Structures are given as structure tokens and as C-alpha cells.
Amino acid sequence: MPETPTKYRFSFGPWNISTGADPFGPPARKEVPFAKKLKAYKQLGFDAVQFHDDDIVPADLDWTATQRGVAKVKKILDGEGLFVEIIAPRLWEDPRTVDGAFTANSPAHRRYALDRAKRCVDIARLVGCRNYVLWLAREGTYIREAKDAATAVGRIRDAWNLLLEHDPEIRILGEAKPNEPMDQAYLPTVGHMIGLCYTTCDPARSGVLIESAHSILAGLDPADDMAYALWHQKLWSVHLNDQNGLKYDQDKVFGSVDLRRAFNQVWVLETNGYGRNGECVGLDVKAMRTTTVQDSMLHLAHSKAVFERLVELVRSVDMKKVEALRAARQYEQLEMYILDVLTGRG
């Protein structure tokens, strides 16, 4: 355990306060105005904002208008006492990225994606954010024969390098996900992402963001993925949530499906010093479709509360007892001890 308890900082993105729309129905709640969303951060006990480029300003503005728009948002953030934890280019909703962004078969569409991605780096600089996230949403295929996978991976690495070279201060965080919206995604796991990191022009500025649900969708345990990235010193952000099986990305309240799985994620983060270098505990959770607009921020408060309660439980664990049980290979007893901790008997 760290000698001094970590004081965690928390973040979420404005898209986490949503209208409740899904692929099978219209919005169920009215949209909350952007400025009201930003005011909610401190009220909920959060410190930082996660942004896509077009959360800040529309993607089609010229650079002069972009600077003006970013300055307005930066003024609001400063007034609320917030900082920007991560920023990511939204490269999956434009008509020119329907076939992928960096891996599109059209050279013109690849140029658009690269230009927009570089513009997002410039926006990050304006808001004082160093963490630049690449979620490769449409970098994949519906059928294997649509693209050459080896070429595609090379194009992703080339784009990654281009962004690192565009700004010597930026850090690129790859966010892996095995599927959705694509049938098969390139670089589907944390291991794939970290492997790519070491091939970039600056591995020291190449790392990962891990989302709990994305690991689960790959049939992996998020705690193990986090531990692997921490060992490589490349876990620079997390998106905590929960997931009920290998379905669509559900973004449930953290710990709401599998409390022990959530406990193990907190254990790994806490015992390996995550957050001690300024990393945020990010959330990516959505309110249930049936939730009223009045209650449409409870999922954020609840996820943060679960994390904080699990931190208390992790800190209450008698590590000498754990080590003794490990040494004796008394794993049945160790499991019961953990269950005792989780049920208030430890």
C-alpha cells in the first residue's frame, strides 16, 4: 500500500449527462444545457472534465472562430475551478469516417481524419490539456476482406506518430475496445495498445486509458488489464463503469453488476499508487433510460460513492494476513477473508 493515502481526483465527460436515447427509441429526457452540465461538476464533487473536440467547439469552424470558441469554454472552466483531464477527436460520426478514420480506404478521408486529429491537439493546447485520447471507434471492419489488417495497423501507428510530432508536450492514450461500432476492431485490447506504444516515435509519451466495460467486452478482467498497464507505467487514465456480460457497451454505474470485480479494480489502483502522479479516476457511465431529468446525474454521484467506499475497504484489508494466506497457499481462506471484507465482517 502507498505510505500516504492517495487523494483521488475525479472526472467525467458531458456526454455522461444524456437524453437517454438509444438505437431503438428517441430521447427520453430533455437535453441539459452545456453550461449547466459544467456547473454540476463541483456540485457532484468532481474536479475535471473529459472532452471530445466538438464538445468544446463545432468541428467545422475555421481556426480563428475555433480559438474564440475555445476561449469562451476555457473561461467557464476557470470560473468553475475545473481543468480538462483528457481530450479526444470524435472521429466516428462524420460522413467522411463511415469507413474508418486513419484506416479508411479513401486517401481523402484519411487526410480529413489526420487534419481533424491535429486540430484537436491544438485545441488541447489551448485548454491546457496534455492527455490526448485515441478511441479508434471505426478503425476496423465488418468483413475481414474489406481492409488489409497489417496496413491498417501501420496507418494507425503513423497517425499516432504524426500527433506526437505535432506537439512535443502531448501524450497519446490509446483506448482499446474489441467491438461496437465495428464488428471487429483493430487493436482490440490493452495488450494490443501497449504493444503499439513501444513502436511509436516516442514510447515515453505513448500510453493507455482503460475502460472497465471495454475489457469485459473482450472477455478480460479490467483489474488485470490495469495491473498490466501499471507494470508498464502506461496507465494514465481510467474510465470506470460496469457491464453485464458480453453485450453492447452498457456504461452501468461502477460496481453495480459485479461488486467484487469493482473491488479488485480499486485494489489494483490503490495498491499500485495510481493517482499519485495526478491521474484522475474517470467515469464513463450513463443514467438508465427510465431516469427522470431531475435524477439524471445520480449515476455519477453513485459511481463516485462506490469507488470511495471500495477505497475504504481496500485500505481496511490486513495485508499481513493476506500475505500469510498467500504464503501458505490457503486460497479458500483468502477468498473468504475478502468476502468478509466485502460484507462488513472483515
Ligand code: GLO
Second form
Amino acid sequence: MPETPTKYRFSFGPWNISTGADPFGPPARKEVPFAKKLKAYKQLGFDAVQFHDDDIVPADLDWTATQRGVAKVKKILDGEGLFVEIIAPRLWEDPRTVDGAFTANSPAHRRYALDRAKRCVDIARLVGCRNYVLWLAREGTYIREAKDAATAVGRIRDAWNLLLEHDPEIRILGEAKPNEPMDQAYLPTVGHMIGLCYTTCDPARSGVLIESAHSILAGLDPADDMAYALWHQKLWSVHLNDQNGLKYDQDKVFGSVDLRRAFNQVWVLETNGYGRNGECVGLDVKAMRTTTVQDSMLHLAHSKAVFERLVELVRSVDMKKVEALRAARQYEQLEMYILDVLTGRG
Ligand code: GLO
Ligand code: MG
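Give me the form predicted together with D-glucose (GLO) now, not the form predicted on its own.
And the full complex, kicking off with our chain again.
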């Protein structure tokens, strides 16, 4: 456990304040204006923003207009006292990415994806952000025979290398997700992603962002995934949230489904010094469709509050007692001790 307590910094993306639209229904509340979203960060006690390239400026602007647009947003951020924690190219909405981005079968579409991804690196530089996230949304298949999977993995790695070479400062964080929108992704888990990191031209600048729900969807425990990445010194950001079983990606409030699973994630982060090299506690959570526009930021405030309460609980754990129970292999007693902690009797 660190000697001085970690002062956690929190982040989220503007897409986390949404209209409640889902595949079965149109928006259920009004879009909150961008400037109002940015104002909300400090009001909610957050420090940093996570962006997609086109959250900042439309993707099709020429470079001069892009620079102008980025400068405008940077000015608002500076005025609010916010910094950009991560930036990610949104490679899944354009018609040219319908068949994947770096793995599309069309060479012209692969070229588009690479150009757009490189432009996103340049935007990252303009906003002073080193952390470049690749959520490989459509790099997978609807049917297994559509692409050669080995070629696809190679194409992802080649694109990753080109981005690292494009800017010697940035580092790339792969965000693994096993499915949705694809049937199956080529890099479905944190383990796959970290394996790929070591094959890039600069493994020291290749790491991961772990999202709780994505590990759960892969049938894995997010705390163990985090521990694995921490051991490799490759956990550079997180998307904390929760997920009720194996279904569509729910992005529920952190800890709202399984408090003990959330407690274990906080335990692993806290005891391994996450946040002490500037990493942020990122949230990737969605408000329910029934939520009113006035309440459409509560899920962020609540997720942050749950994280902070769990940090307090983790810090209250009597580690000597835990070690003694581990040594005596008294796991029944250890489990009850953890349940005592979680129910306020620790
Ligand atoms: C979707 C992902 C997505 C990414 C975001 C940043 O399932 O979690 O929200 O985190 O686009 O890359
Ligand atoms: Mg995410």
C-alpha cells in the first residue's frame, strides 16, 4: 500500500452525457450543448476530458480549419482548468469504416482509416495529450470467412506502428472489447492487447486502457485484468463502469451491479499505485434512457462517489489480518472479513 495516499484525478468523455438513444428508440432527452458539458466537469469534481477526434472538430475539415477548431476548444479547456487525458480516433461511424478500419478489405478504406488515425495523433499534439486510445470497434467479423484473421492482426499491428512512428511522443493504449458492434473482435481481451504491444516497434509506448464492462463481457474479472496490466506496467487508463451479465454493453454506474467486484478493482488499483504516475480514473458510463435531461449527469457523480467510498473502504482494510488469514489459508474467514468491510462492520 502506498505510504502517502494517492490523490486520484477523474475523467470522462463528453459522449457520457447523452440523449439516451438506443438501437430501439430515438433520443429521449435534449442534447446538452458542448460548452455546457465542458462546464460540468469542474462542477462535478472532474479534472480531465477524454475525447474522440470529432468531439473536438468535425473529421472532414482541412488542416487549417482543424487547427482553428482545436485552438477554440483548447481555449475553453484552459479557461475551465481542464486537461485532455486521452484522445481516440472515432473509426466506426464513417461509411468508409463500415467493414472495419485498419482491417477493411478495401485498400482505399484502409488508407482512409490510417489517414484519419494519423490526423488524430496531430490533434492530440495540438491539445497537449500523449495518450492515444485505440478502441478497435469494427476490427472483427460478422462472419468468420469474411477476412483472414491472421492478416487482420498484422494489419492492426502495422497501423499501430505507423502511428507510433508518426509522433515520437505519443503512447498508444489499446482498449480491448470482445464483441459489439462486431460478433467477435480480433483483439478481444486485455491479454491479446498486451501480447500485441510487445510486437510493436516501441513496446515502451504501447499499453492498455481497461474498461470494466469489456472484461466482464469477455467472461473475465476486471480486477484480475487490471492486475495483469499493472504487473506489465501497461495500465495507463481505465474506463470504470458495471455490467449485468453477458448481454449488450451496458456501461452502468460503477459498482451498481456487483459492489464486491468494484471493490476488488479499487483494491488492485490502490495497492499497485495506479494514479501515482498521473494516470486518471476514467469513467465510461451511460445514464438510463428514463433519466431526465436535468439528471443526465448524476450517473457520473454517482460513479465517482462510489469509487471514492471504495477507496476509503480499501484503505480501512486491516492488511495484517488479511495476510494472517491468507497464510493460514482461512479463506472462509477472509471472505467474511471482506463482507464485514463491505457491510460496514469491518
Ligand atoms: C465502447 C467503448 C467506447 C470507447 C471510446 C473511447 O464500448 O467503451 O466508449 O471507450 O470510444 O475510445
Ligand atoms: Mg470505453
